[in-house]
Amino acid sequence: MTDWNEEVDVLVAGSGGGLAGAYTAAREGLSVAVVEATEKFGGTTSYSGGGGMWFPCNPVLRRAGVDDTFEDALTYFRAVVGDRTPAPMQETYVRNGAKVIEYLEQDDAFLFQTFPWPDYFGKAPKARLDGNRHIIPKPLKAAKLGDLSESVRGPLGTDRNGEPQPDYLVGGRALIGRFLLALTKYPNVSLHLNSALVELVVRDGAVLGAIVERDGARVAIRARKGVLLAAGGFEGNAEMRERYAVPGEARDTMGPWGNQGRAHEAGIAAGADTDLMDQAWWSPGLIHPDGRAAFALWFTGGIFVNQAGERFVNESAAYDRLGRGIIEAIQAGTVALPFWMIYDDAEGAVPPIKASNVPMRDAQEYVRAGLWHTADTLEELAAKIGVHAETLVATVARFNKQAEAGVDEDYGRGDEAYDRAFSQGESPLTPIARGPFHAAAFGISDLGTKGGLRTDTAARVLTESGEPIPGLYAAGNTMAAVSGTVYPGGGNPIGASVLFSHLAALDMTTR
């Protein structure tokens, strides 16, 4: 028997998208405790630059006159994901996101806006090339949150570079801030930082609660309706990454330091089945002076080359597709880390990257670290970065010829809508012609692991035999991703986290 220190209806482990479950449960009249392992709320969601959600046909888009249909969106999603995840899970995600937004918009704490972002597989049937399946939260003035604003993780410029906190919460921080603002209305909610879930309390196959380590002391919390595990992935745990063969390094993830897989291991110990444990949301990563590769996108020039001086990938592809292409090349032995972005002086010595996510530091720090190089000729640049000179010259010459023609015959750069998203619909092929010439070191980064506990459409965690474990739910990166081995569109990770957390809470109300 367990001597309970505290009792609630719902225990939520994690404070990213899982806050949607906490909010839903509280609004439906249940008592809720949120336990966050780290010193800040928000998890990986708070590091998202946009905080977007891929929710087709939602009210925000409907008011904007978007003519999409659920059938079209589901056709696209199924074409991209295939049968890697159960069809009912895919349909639940596509058809129910709009209902979540309807639910949230009944509360004045939540405000959203359209933010067109093209689907990531533009050639798939019913892809939305205009990006109108994606919305973001409106910025939130920090003062409106009061003291809670200091408890929201991020932004990355603050956490990694020591920059001052901005006056407004934007992107994922705005979404977290709005959930916290909404939760303050409910006296039946308690929020706990520095409170890591250690293990689940299981009796006769059912989860009754959890043991939480709060400020160094163990606390047994009974959860009468259920426990929602939404504590992020295990991207920060080098041992787990190696165990499950996840490419990349823990140091290069964009997930916060607390994402160590404790909720995964607690769920597995309780009998949960898992899936997709070798998968992550990948991206190319600009290497910063601290030695860490960090997610970067929105390239307005340059090409990637390997150690032989050859191109090997479509540099303008959606970041997960691009990251997977890099990993495939590494596994094939044609690319080693670091690889290099080669660019000319059209925009100066700083790489043509408009969204580095972790803000770039002074250029000389990169130069001193051996990460950025400059030379008057491509031959000299090749010597500085250890690349075969004749091959690099030939690679650039071939690319320039294709840029002039506007067609990338080698890797199809510019063939899809997303490729042209940052060039106003024009070709993203920019010649490398104006000296001096530059090189910037790149690695592989990720936005978190996406493998986790297998669930049903109500976010109930399943055993290997497919039976729900009573009282146990999962969402976000603690749950095996509904998108399988692909990244269908911007806002898919946060959208799925919010939706399945919401559905978990609704199911708990019926227990």
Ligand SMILES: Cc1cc2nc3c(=O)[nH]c(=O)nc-3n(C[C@H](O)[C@H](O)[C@H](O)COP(=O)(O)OP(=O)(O)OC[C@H]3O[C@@H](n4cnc5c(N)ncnc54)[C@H](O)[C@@H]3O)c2cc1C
Given for the second form:
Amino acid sequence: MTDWNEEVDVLVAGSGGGLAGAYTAAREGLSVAVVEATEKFGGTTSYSGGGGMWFPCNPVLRRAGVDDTFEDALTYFRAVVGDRTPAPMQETYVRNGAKVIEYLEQDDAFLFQTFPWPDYFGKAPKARLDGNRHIIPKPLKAAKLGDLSESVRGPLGTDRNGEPQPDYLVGGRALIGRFLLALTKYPNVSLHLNSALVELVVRDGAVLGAIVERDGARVAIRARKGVLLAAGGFEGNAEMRERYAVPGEARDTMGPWGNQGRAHEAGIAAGADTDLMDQAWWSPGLIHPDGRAAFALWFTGGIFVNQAGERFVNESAAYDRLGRGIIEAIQAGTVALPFWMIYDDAEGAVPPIKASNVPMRDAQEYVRAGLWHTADTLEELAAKIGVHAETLVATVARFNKQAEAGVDEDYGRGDEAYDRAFSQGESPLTPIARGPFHAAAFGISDLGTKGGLRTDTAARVLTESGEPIPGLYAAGNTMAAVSGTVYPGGGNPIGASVLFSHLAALDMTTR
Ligand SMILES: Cc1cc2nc3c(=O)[nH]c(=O)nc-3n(C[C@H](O)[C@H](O)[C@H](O)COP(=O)(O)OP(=O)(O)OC[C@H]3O[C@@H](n4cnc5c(N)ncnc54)[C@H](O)[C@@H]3O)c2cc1C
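Moving on from the form predicted alone, kindly provide the form predicted together with this ligand as a structure.
First the chain shown before, then all remaining chains and molecules of the complex.
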């Protein structure tokens, strides 16, 4: 028998998308404890500059006059995810995001806005090329949160570069801030920082509660209705990455330090089945002076080349497709790390990256660290970065010719709506013509792992034989992703975390 130290209806581990579960449970009249392993609320969700959610046909989009249908959105999602994840899971995701937004908008703490972001597979059937399946939270004044605002993780400029926290919460921080604001209305909620769920308490196959390490002490918390594991991925755990063969390194992940997979391990120990454990949401990573490659997107120039001086991917593809292309090339032995972005002086010496996520530091720091190089000619540049000079010259000449014609015959750069999203719908191919020429070192980064505990459509965690484990739920990157081995559209990770956390809480109300 466990001597319980505390008792609640619902225990939520993790304060990213998991806050949607805490909020729903509290609003439905249940008592809730949120335990967050680190010193800040928000997880990777807080690091997202957009906080976007891919929820087709939601009320924000409907009010804006968007003519989408659930059937079209489902056709698209099924086409790109295929049979890698169960069809009922896919249908639940596509059809229920709109309901979550309806639910949240009944509370004045939540305000959202449209933010068009084209689907990531523009040639798939019913892809939304105008980007109208994606919404973001409206910014929130930090002062509205009072003291709590300092407990919201990020932004990345603060955590990685020591910049002061801004007066407004935007993107993922606004989403977390809005959930915290909404939660303060409910006296039946307690929020605990520095509190990691380390073990589930299981009796006769059912989860009754959990052991939480809080400020060094072990606390046994009984959860009468259930435990929701929304503790992110295991991207920060080098040993688990190796065990499950996840490409990329813990050093280069965007996940905050607390995402170590302890909730995954607790779920597995309680009998949970897992899936997709070798998967992550990938991206190319600009290498910063601290040696870490960080998720970068929105390139307004440049090409990527390997050590042979050849291009090897569509540089304007959506970041996970691009990341997977780079990983394939590494596995095929045609690319080694670092590879290089080659660009001209049209925008100066700083690489033409408009969203580095981790703000770039002073250019000299990259130069001193051997990460950025400049030369008057491509031949000299090639010599500085150890790339085959003749091939680099030929690659740039061929690319420039294709840029003039506006067609990338080699990698189809610019063929899809997303590729053109950052060049006002025009071709993203810009010639590399004006010296001096520059090179910036790149690696592989990820936004977190996406393999985890297998669940049903109510976010109930399943055993290998497909039976739900009573009292155990998972969402977000702790669950096996509904999107399988692809990233269908911006807003899938946070969308799946918010939605399945919400559904978990609703299911708990029926227990
Ligand atoms: C720069 C950037 C931009 C992005 N933009 C978007 C976007 O616009 N839309 C989108 O959908 N996705 C985006 N992503 C991806 C997305 O942010 C993450 O995949 C998603 O937020 C993960 O949500 P989560 O709830 O699963 O985990 P997280 O938000 O990472 O939260 C997990 C929390 O659980 C805590 N935790 C871990 N273990 C324990 C434990 N044992 N006990 C208690 N707590 C624990 C962690 O400390 C963490 O705070 C972006 C990512 C980055 C880096």
